[in-house]
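One chain comes next, on its own, written out as structure tokens in the form predicted alone.
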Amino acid sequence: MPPHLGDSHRRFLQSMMSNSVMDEQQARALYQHCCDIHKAQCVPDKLDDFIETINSKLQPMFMQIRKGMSEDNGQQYYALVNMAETDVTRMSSDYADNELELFRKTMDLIVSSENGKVSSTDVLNVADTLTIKKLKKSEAEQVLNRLVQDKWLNEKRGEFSLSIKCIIEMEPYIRRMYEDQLKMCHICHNVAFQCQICDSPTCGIKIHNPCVARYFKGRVEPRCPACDEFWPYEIPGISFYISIYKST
């Protein structure tokens, strides 16, 4: 028997349609609120089952609520995704063709970078190489601001990275377009942009920054999970131990 879609599910979906993306804490609070309003049973550890019931009804409409991890803070996020449009064309109603080309070139720079980030200077330099219609520096800056406001990009200290919304919604496109350039996290096995890379020439595995912190937490000595070589990077929460082993 297919799962029943109740009023609590519908209210949750309406909120997702309004917000498009929310972190796990917000999603759990919304789940509780929807169940309270409609006097439905709320089981704290069944949020994903609750969402799966919604997804079972969204499937014929090629929509889905997906879950993904933010590379900035390691938190889980939920996003409502249009499965029928899996590339940048999904943004065509909000952005002109040359603006989308700028976004594609920004993605190119981010994917090919070592740290999953690109400077605003590099992006603005690209704006003058667009094939559809070049953008002035001021126009390119406005486009970048809109991409940040619309949650397609993150900006911090003059550097841009792909937002969690972009990673969740664009993952099929990213996997298809950048198949040979993509880095995969050794721990969670998802696409990794901001990551640390084992510097052993015979290894070279990649680990998300948040996954690094979780994997090495509580370990006496940070060593690569694949080749067992010393892990030479700063690790949040245990950098004190790294400084000891580096000095010995």
The other form holds:
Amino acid sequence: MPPHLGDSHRRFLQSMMSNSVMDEQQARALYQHCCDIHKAQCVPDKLDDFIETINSKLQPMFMQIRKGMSEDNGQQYYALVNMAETDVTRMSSDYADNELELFRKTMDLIVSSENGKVSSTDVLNVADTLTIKKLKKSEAEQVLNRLVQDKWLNEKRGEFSLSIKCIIEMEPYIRRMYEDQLKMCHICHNVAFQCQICDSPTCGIKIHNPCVARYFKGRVEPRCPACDEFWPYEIPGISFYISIYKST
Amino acid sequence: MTQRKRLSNTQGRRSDPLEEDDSDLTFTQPSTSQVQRGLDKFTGSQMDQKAAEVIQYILVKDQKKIPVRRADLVKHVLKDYRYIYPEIMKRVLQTFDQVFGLKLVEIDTKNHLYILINKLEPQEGAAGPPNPKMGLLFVILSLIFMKRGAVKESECFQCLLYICGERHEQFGDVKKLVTDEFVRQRYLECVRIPHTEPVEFEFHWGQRAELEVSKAKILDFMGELHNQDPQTWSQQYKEAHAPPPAAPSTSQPNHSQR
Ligand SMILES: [Zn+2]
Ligand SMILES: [Zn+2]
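Since the structure above is the form predicted alone, I would like to see how the form predicted together with the partner chain looks, so please show that one next.
Whole complex next, starting from this chain.
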């Protein structure tokens, strides 16, 4: 029998529609809240089953509530995604064509970078090379600000990375677009932008920073899970453990 | 007579901040044989697919609270499926109801404008972080309601100036929020007061507010604010607790079949 959709599911979905992205704690609280209102049974660790029920009804509309891990803090986030249009053009009601071109070029730079980040200077330099209509430096800065405000990009100390919302919503597009340039995490098998790469020239596997923290936690001598070579990097610190603890 | 063109736009259209100003001419009332041919031409799953596209389109518009025009829907989404519009819309309404808990309502029968309203009982502090803009809107709607349906623009802004200043940390330009956003979203209606020189305007409740906001709740809120029994505003109390007027032409976008 197909799972039955109740008002608790509908209310949860409506909240997902009005919040572009939600972290796991918020989603759990919302799940509890929606069940309370509609007197539905709430099983604390069945959030993903609850969401799966909603997704089964969303599937004919090519929509889905997807989950993804933030590369910054290792937390899980949820977002409602329109799978029919996972590319940058979905943003066309909010951004002009040349602004979208700047965003695409920023993505190019981030994907091809070593560490999943790009400096604002590098982005401003490509603003000069736009084919549709060039953006002045000040205009490009404003566009970048808006992209951060709308949660498509993260900014930290003058460097940009892709936000969790961007990664969840555009992953299918990113996979299609950058196929062979993409790095995949050896641990969680998702696309990785900010990650550590195995030193051994014959191996070179990638692991997300939070996945590194989780995987090597408590091991005396960290070794690559693929080739068993010594893992030469600093294992991300205490802050990761805290956020991982919170989410498990 | 098989086809009747709808000339709904012949009466001067009031300036409408909708993106596209295209007439409703793209929608022609289909004849029975056209409907039948349409139904024969498309499979059930094709119709489901088209319904899914319509839903996506309406949801995108709704996110910005822009009413959907039937003419745009037909032109941009339905296309070849226009003759079986009612059949597609039946599926759309059903999905909005069963999956999203939303209802599509026609708010303007002349220009065929639709908005989505929530079927679920509103909840305090639900739906994620509270929305301060909605708080402001609630205040304006209360003001209008207590003044029996209309408040002069100047009076409204004076009141807002008092509440939140000219520029607000979160709202930015408050005047702009009210005159542009709330009016475009149909929470408010801005009407010219006749025979005024210089021209003056007043605010009324917009159609979305009429459908989504409970007058009884507003009166309770005023009662709490003034520490007064809501029943003492007898006129407002009567209005707030009157049986709802004839239900807004429900969902099924009208297709007068003759
Ligand atoms: Zn990983
Ligand atoms: Zn290795």
